[in-house]
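Taking the form predicted alone, here's one chain by itself in structure tokens.
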Amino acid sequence: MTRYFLRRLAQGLLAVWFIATATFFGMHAVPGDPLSSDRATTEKIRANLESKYGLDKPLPAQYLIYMGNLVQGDFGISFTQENRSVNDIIRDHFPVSATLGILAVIFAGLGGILWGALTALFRNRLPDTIIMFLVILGISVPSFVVAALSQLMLVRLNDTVGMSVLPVGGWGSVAHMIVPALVLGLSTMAYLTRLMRSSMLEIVNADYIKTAHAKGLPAGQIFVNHQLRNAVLPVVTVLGPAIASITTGGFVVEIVFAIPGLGRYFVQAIQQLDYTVIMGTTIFYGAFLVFMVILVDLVYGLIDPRVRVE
């Protein structure tokens, strides 16, 4: 297992290097001057920034300078936010995105497993039909539409009750997290529900399930120990990338609900062509996704005893 972990770690580092390289050259292929913002107000400031990032040197030299800083954990300084580094932006705002993402993952994972198991148990009956209809809606409707409708419903609810039952936007308390987390995890929960349903239906007629019934084991024990445990494996496989995707991909939700997460600053950086923030957050997101994939590979063997890595 140690050799496998080290090999996967080396592959992960290679993937992060590729992400960083592609991001660097991709950003330098974008038309425009990265120092055209108000920050470079004088020729002296512009010269200092060009010297720090090697912008006055050929592109290969700039790449070596950037990768050298990256190895030391330095993502650079924002071109648009005065006296603020990319590391500070990530450190201050990623915990907000991570908190929201963890709540959304819990909602999506538990809901997906529960609804998927129920649809399999009540196959082709009314509960199955209703849940699958809602699943199709959850997958089809874009998150910004769900977020806007959720805010509208909150406004109507608060007006009807005459008090603020749940905040419409902002951040700071558990009440602020509930609706954004539900909205963020909705599409993932719908996808996991379909995946869990398919996996459960494949296992129902498996030989070991028939053997368990023939031995006279209780139906609840068969469901929990044999059906549910084996059916959840495909869900675990996609849960790692889903965690990274939810945790780092709540851009729209953070903007709609005015949440000061990292995704919101990433969108602002794109609008303002803040090159260092765009590159730094992209590489950070990519590295986080790679880490989650490696973690799932390791956890997979713990959940299924049949999986062993030589």
Partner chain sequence: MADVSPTLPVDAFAPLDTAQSAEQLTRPSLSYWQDAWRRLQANKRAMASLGIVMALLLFTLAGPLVWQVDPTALDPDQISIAPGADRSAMVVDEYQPWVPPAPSRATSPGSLNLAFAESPTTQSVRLVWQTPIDTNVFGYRIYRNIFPVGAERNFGLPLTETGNPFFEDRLDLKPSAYYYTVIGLNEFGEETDLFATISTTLVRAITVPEARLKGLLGTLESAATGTELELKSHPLGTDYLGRDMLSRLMYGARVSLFIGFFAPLLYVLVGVIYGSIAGFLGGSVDQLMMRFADFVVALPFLLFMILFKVVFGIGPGESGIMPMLIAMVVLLWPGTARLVRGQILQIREEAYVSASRLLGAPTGYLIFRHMVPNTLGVILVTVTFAVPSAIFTEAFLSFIGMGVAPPTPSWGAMCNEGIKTMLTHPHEIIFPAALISITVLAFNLLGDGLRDALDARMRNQD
Contents of the next structure:
Amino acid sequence: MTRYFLRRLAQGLLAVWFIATATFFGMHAVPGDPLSSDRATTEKIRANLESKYGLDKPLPAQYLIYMGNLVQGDFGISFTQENRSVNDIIRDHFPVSATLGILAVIFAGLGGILWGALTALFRNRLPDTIIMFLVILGISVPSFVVAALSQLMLVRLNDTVGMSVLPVGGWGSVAHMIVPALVLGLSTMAYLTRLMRSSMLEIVNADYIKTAHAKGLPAGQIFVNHQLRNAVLPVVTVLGPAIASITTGGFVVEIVFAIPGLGRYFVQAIQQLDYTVIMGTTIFYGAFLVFMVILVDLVYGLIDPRVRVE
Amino acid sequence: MHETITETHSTAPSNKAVFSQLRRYFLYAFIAVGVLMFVLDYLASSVGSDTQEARAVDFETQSIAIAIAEEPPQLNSSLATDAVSGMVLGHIMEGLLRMGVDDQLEAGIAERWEVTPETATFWLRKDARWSDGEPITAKDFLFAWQTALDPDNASEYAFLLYAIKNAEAINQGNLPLTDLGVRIPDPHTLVVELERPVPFFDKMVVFPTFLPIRQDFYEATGGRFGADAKDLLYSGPFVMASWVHGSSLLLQKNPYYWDKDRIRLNEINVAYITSDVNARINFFKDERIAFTGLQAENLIDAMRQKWPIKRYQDGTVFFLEFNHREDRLSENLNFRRALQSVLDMEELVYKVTKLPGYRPGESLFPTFLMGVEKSFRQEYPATKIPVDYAQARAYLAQAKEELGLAEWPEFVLLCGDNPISNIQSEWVQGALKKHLGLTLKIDKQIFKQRLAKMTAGDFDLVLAGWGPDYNDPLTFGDLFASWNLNNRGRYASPEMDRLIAVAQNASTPQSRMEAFAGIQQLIIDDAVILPMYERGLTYVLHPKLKGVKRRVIGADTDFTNAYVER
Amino acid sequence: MADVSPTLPVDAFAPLDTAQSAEQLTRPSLSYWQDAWRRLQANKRAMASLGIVMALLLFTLAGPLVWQVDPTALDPDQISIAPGADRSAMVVDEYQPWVPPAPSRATSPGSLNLAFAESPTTQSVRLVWQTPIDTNVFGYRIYRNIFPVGAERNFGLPLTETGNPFFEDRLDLKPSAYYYTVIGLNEFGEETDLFATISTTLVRAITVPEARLKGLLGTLESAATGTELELKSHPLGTDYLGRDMLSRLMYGARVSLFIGFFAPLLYVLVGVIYGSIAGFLGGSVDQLMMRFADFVVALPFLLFMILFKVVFGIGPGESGIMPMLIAMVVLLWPGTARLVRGQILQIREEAYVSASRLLGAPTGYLIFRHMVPNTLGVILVTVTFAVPSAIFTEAFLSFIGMGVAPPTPSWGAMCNEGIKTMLTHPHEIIFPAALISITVLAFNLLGDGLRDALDARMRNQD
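Shown: the form predicted alone; wanted: the form predicted in complex with the partner chain:
Starting with the chain above, the whole complex follows.
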């Protein structure tokens, strides 16, 4: 177990190195100049800025310096927020994105399992049809449309009720998170519902279910203990990548609901060609994704004895 | 057989048993989620500010809440360049002079001042204090200016200080910081030696780059000056009580501010930061914020809501800039004239941008600039080039001949990647196609790439804009000087340089304004640029919020004189 | 028994004619694909989706041939027109700058005598009023509203401030009712109690040259001003620059569906080749290749998508579709590669492959007869599910301004523009969003159907 874990960890670190290298060279290949500004500056000032950010050195040297700093956990100083380090930015804003992402995944996971189980239970009957219709709707409407519409509906709701039922946006309490997390988790929830439904239906025909019936176990117990538990497994596998992709894909929700997450900083950094912030966020998210997958694999091993690693 | 058995058992089990079991499971799940919510709530409140309490206006506490589009990159006044930083700095800082409610200069930290052709002298008031109670002295200004000019700090706006003696040489690294032409005869007197006569120097000191910075505090922050609320010292009407990055800023009345009796608001809560206009309008609708801008798409909704709509012009001029470098089509005057007579900027403003504050472009100089006595544009109206498609085609034929072209090649319009410039480029493209049969290619680039292409001259036309740095026509007038690095189309004409030199050195206001009028005319005659419009902003205010001032120069939007009505 | 000797003629046994089959099968034998097709046909939802996909293709490819309207042609006279809106317009003379009448003075206090200088149209509204004899009026502010002013003095949109007793409004005039208010300002620019309101319902106007340019005058050389005519019809309305929505949706479909089809096809192809090589070779090569695939999987997709877009850049006049396509292929192939490799590894060990190998089948035969056909089902399903996600990615990138460059229309970019006018011109968002939804929906259902039809384990079920 420990050996397996260590091997996975080593692979993960290698993957992070790969991401860092790809990002570094990708970004330096971007045409444009991160130091240019609206008001033209003199040669002297430019030279000073270049040396401040180490852009005056040849690219391989820059790469080595960057990697050296990265090993020490230093992402450098932001080009636009000149007095803030990228580490500060990640420390301040990643928890926000992560909190929102985790909540979205929890909503998606619970919702997916619940709706999936219900559709399987009521297979080809009215509740199944209704839920599947909603699921399809959830998959097929772009997230930015959902985000804008749900905010508009919140305003209407607060207006009709005459008090603030839920905040329209912002950050600071759990009330602020509910709607954004639901919007963010919606498509994943729809996807999980489908996954759950099909895996439930597959298990119906498994031998151990038949055995359980033959033994005369009560149907309810079979459904919950045998079917549900086993059907949840594939859902758990996709949760890890889902957390990561949901956390990194929250730009739109973050902008619409005025949430101080990291995604917004990434989009802004791209506009400004803020090298250090782009690299810092990408590498950080890449590492997050890699280790999330490893973590889920380990958890999966704990849940499912069949894949328990020796 | 097997099939049917399992079917009956699994898809229609005794639902009751299943439901009771399921119910139990989901009860656990909900309790778990509930507990998790509390944990998250606790965590989130430590990360974000408590924006749930944001209320548009509150009469009892005289507090308001607003939203901004972008977060200030940092609030170090010697480095600040953007409008949002300018807005926040305008509330937490006060410089030598400030703009009053009537847009006239007012005494700030300096109680009186005098500008002569050789020097500018400022007498500081004795009761002006920093937010830690220490007095504000002339040294703090000198230090701030030296900081901005220090080439190691690479301040973009250092050029504004070039009016001070030796400033340019210091900024180039040719002279030490101590050679700056500023004398301090006593702690409350600041004598600025001028490089050349600058009659409007007093108007320039309103700009953030001129704000004071105290040396011991600056050095104590260890390079983080202005990065956080605790890394700033305040001289203005408000102090920043908290700054939660990406989320909110809280400004509170500064008890040490010398003129604190003027300030009626106790608190300005910048409760939301989002670039989404519709989101900000939703906050306004929900009575979370007291002020928000409107775009053309929101006007009907705003009228339906019966909001008090307001408008003003922010003094920024947008124009199509030609590339005047050699080997470019746009170097040809008749080609430029063809475009000048074909593009109907009134159509652009009335049918495409559709906002009431916009004014179709006629001149490089916006309407707010003052001439000798009245507004500059009233004293020297710009010549209007009528839209004339036949004339445009004639110019184009002539240009084709001069350039020796058989066919008009495609040419490139460079633009930024914001929706507004996309729409405008599409309009230019459509209009040129429709009336002249020209094929224009749109080159949409992100901000820094657009700048790089502009600087490299990799365009034929570019959508550009210019806003004023100080309240004098020169802030626009010297833009197309051959030596100006911001002249990214590289227009060069001896006549232009001569007129700018006259404007810079003229002794009487009359002759200066005449030089500017000459520049205005030359830009039209030579079709250096095609002014598209002077920007206007449309916005709504909470009906109970009074005394809000919009400005062209200085902090916009200005809430320092605002108050909440009962 | 012995006396019965069989007497069989020599020709009693003849070799059976080889052409004659031994027995007739009672039903035609079904190949795997025929069976899958039969099962797909039985799935009503999947068949409906297939129909929708066909219709979308028709809409995209044949649509522009039928509806020949230039998607980039601007029409300032018909901006943001809803489908089915009134199209009648009155011919007017070309716009001439206004020479306002000399100011006159009101005779009684508190009155402005606000009036229209000439009959107002959507070309321009010209207001004149008299200088009031009230001494505290130093200027005027002009408001315009689309709702009645009413007792609460709901003036609406402030158009301008002026010192002159006349004003011309040309701002975004629509053929609808307008309520103009002129209010006096005191010396500080504050509003006084003196105001006057006037209302009108505008007629849509089109100038003679515009009408001629658009071919609306027919054979007439010039039309008398005041003639009524019908403007061009736009079945789905127009957008913010007066461009035809239907034709933009057709051309936009080219971008969205191009990305939607080709990106998955290409990256699945790359994935299949990569995965089958890895799976077939096995061993350390397989390990190495799969580790590399893992690295690529670890790249945060949307972040890299944006980064790629910026790295490749979009040149002038380019639509930016190609960089998007390449970025998707570069980032998304490992998923398919893993899947195909898994399948190949599994199939390699199957009994029928071993049997085939024992019978001396060459490698090529093994791959093309056994392995590829048996993975095709999985691959096909992957492609159908990848189509919606590719369409979404394009829409999302266009939404955050990283998508196709103007004036290329795409559904995502149209949504991005439309969402801003959601409340006032809902047709600008509804159509592109609905098309995205329908496409995504169709491909999802088709994918479901295909999976059910192709999955061998699901055979003989339902």
